[in-house]
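Starting off, we have a lone chain in the form predicted alone, written out as C-alpha cells.
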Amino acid sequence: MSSWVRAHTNIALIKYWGKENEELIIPMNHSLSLTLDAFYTDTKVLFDDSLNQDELVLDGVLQGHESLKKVQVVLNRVREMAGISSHARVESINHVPTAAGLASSASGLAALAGAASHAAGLSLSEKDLSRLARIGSGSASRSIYGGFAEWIKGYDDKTSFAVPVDDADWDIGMLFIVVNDAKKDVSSREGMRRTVETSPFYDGWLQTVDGDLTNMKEAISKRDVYTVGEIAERSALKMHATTLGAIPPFTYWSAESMKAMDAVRQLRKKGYAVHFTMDAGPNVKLICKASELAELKRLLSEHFDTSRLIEARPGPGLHVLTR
C-alpha cells in the first residue's frame, strides 16, 4: 500500500501563534492560509514487520531520534487507528529549506499524514487527514487543502481541523524573498511558548485576530488582492511585535528582512498592489497579483539576487503521486 504522497506548503495570512493545548496542538486562535505551488514535500511510508524500530530518511539521510519524534506522533496515531503494530520506514524528499520559516513542517507533516494513512490501508476524509496532520504540526492541518484554508481552533482533538475557504483560482500570487534559508535560532514551537507565557503584548494581538479573520474572508470573497495583502501585513506585524516583549526578547527579523519590507513599501508607492507577510523566520513573502509576479521580480532583482526571488501561485491539496 506504500506510495509517494505530495503536500504543498501553506503561508498563513491570519497567523497561528500560540497553543492552548501543547500535546494535541490546539491553537489559541483561528488562522487562515494560502497553499502554494512552489514548495512541497514528497513522502512515502512503509509499515514493515522486519523493522525493529521506526526509521526516517530525509533527503537521503537517515535521521536521528530528535527528528523522528514529530513523525512518530503521527505514526503512532495511524497504528492505533489501523490496529497494526509494525514499525515504519519513512522516506521524505523536502523541496523546502527546513526550519527556515518557509513552512517546511506544514508540507512535511501533511504529506506524512497522507502517506502513513494510505500505507496502513486507511481511507480518511479530508477533515480527518487534517486532524491527523495537526498533531504533527499545527500548520500542516491547512496543507491538506489547495487554495485558501481556515484552521478552526476547536477545543479538543475532534473539533480542531482545517476547512477549505476558496480555491484561489483568480489573480493572486506570492513572491518569496529568501534572505536566509538556514535553520533559525529560535524554533516556532519555542517562540510560541515563550511569547504566550511571557509577552505582555500577546493578549492584545489575540484580541484582534477574529476581526482580521472576518475581514480577510470578506476580501477573499471579493477577490480583492490589495485588501487581502493589507490585512495579512497588519496581522504579521502584530504577531512579530509580540516577540519583542517576550522574556528573553527575540525577533525573527534580520537586516535583510527589513530591507525587503522597505522595498515592498516603495513598490506600493509606485502603485503596485503588493504587501508582505512573515512567519517564524527572516524570509519575506509578498502578496500580490499573479499577473504582476514577473514584473515585481524584475524590479526587486535590482536589490536582491534573482536566485533568492521565487514566484509562487496557488497550489493544490494533498495528493497521491503515480511514481
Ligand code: 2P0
The other form holds:
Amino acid sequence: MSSWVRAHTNIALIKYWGKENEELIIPMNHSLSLTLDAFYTDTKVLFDDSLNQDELVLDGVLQGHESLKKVQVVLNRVREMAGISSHARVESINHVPTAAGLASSASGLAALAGAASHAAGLSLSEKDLSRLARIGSGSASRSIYGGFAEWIKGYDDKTSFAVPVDDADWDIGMLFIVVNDAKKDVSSREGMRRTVETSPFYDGWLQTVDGDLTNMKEAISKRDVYTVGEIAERSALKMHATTLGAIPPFTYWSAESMKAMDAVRQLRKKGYAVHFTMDAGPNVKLICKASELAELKRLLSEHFDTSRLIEARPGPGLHVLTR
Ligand code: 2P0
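Can you give me the structure for the form predicted in complex with this ligand, which would complement the form predicted alone we have just seen?
To see the whole picture, the full complex is given below, headed by that same chain.
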C-alpha cells in the first residue's frame, strides 16, 4: 500500500518554544496555530524488503544521513507499531512558492506520519497521527488538522498531542513578507535549547502562555481577527525576547524584519486589523482579514517586491491524495 499524502504547514499564534523532553519532543508549553493553504508537502512511503537501508528523496534529490535522521524517528515508530522490519523509500515534494525559502518541518513530518502509517497498513486516529508527527518535529503535531489547532503539551508520549480548535472558515488570513537574508541561522532546536538553559527571560515567557492561550481561544470563538492578531503579536515578541537573554545571545530578526514590523504598525495606524508574528527565521507573517489580503499586498508592494509577498488562507488537515 503506497499513496501520496498531503499535509499543510501551520504558523503558531501562541508559540511552542522549549522542550521538557528532547527525545520524545514534549514541549514546555501549550501552543496554538493556524494551518494554511499556501504551503504544503506531498509524501509517499514504500516499505520494501529489497532495500538495504532507508532512503529519502526530497524534491527529486536523494538526501544524506542528516536529513534522514528525523525521518527515521517516525519510520522506526511505525515499524514498531506495525511489526515490520523492511526499510522504506520516502519520496517527498515540498510545495512552496519559488523564492520563499519557507521549507517547513511542520508539513514535512506531518505528511510523513500520514504516509508511513498508511503504507504500513495502520489506520491511526488523528490523535495518534498527531503523536507520531510530534516525535518527528513538534510543530508537525498541529498540521494534522485544518484551521486552528492546539498542541496540548501533556507530560509523556501518550498525553502530548494536538486537537482541533476551530475550522477557521471565516474572515482570517495571513500575508507572508519573505525577507531576503543570507545570515546563518540558529536552528530552532538549538535556539530553544539555548534559551531554556541560559536565558533569564525564559521563566517570564512561560508565566504568560496559559493566559494568552485562554484569551486567544476566546477571540477565535468570537471570530475577532484584531484580538487574535494582537495576542499573537505579543506572544511572538515575548518568545523572541527570550533569545536576547541567552548565552550566547542571538536573534532571528534582521533589519528587513524590523522594516516589515514597522510597515505593519503603519497599516494598523491607518485602521487595518493587522498584526505580525515571526518564527525561527527573519520572515514576517501578517495576521489579517482574508478579505483584505489583496489590498494589504498592494499597499505593502510600495516597500517590498511583490514576489516576496505571499497570500495564505486557512488550509485543510492531513489527507490521502487520490490521483
Ligand atoms: C512554533 N517554532 O510553534 C515554533 C515557534 C519556531 C518558533 O515549532 O525541534 O521544527 O522539530 O520540535 O517544530 C519550529 O520548531 O522544532 C517551531 P522541533 P520545530 O511553530
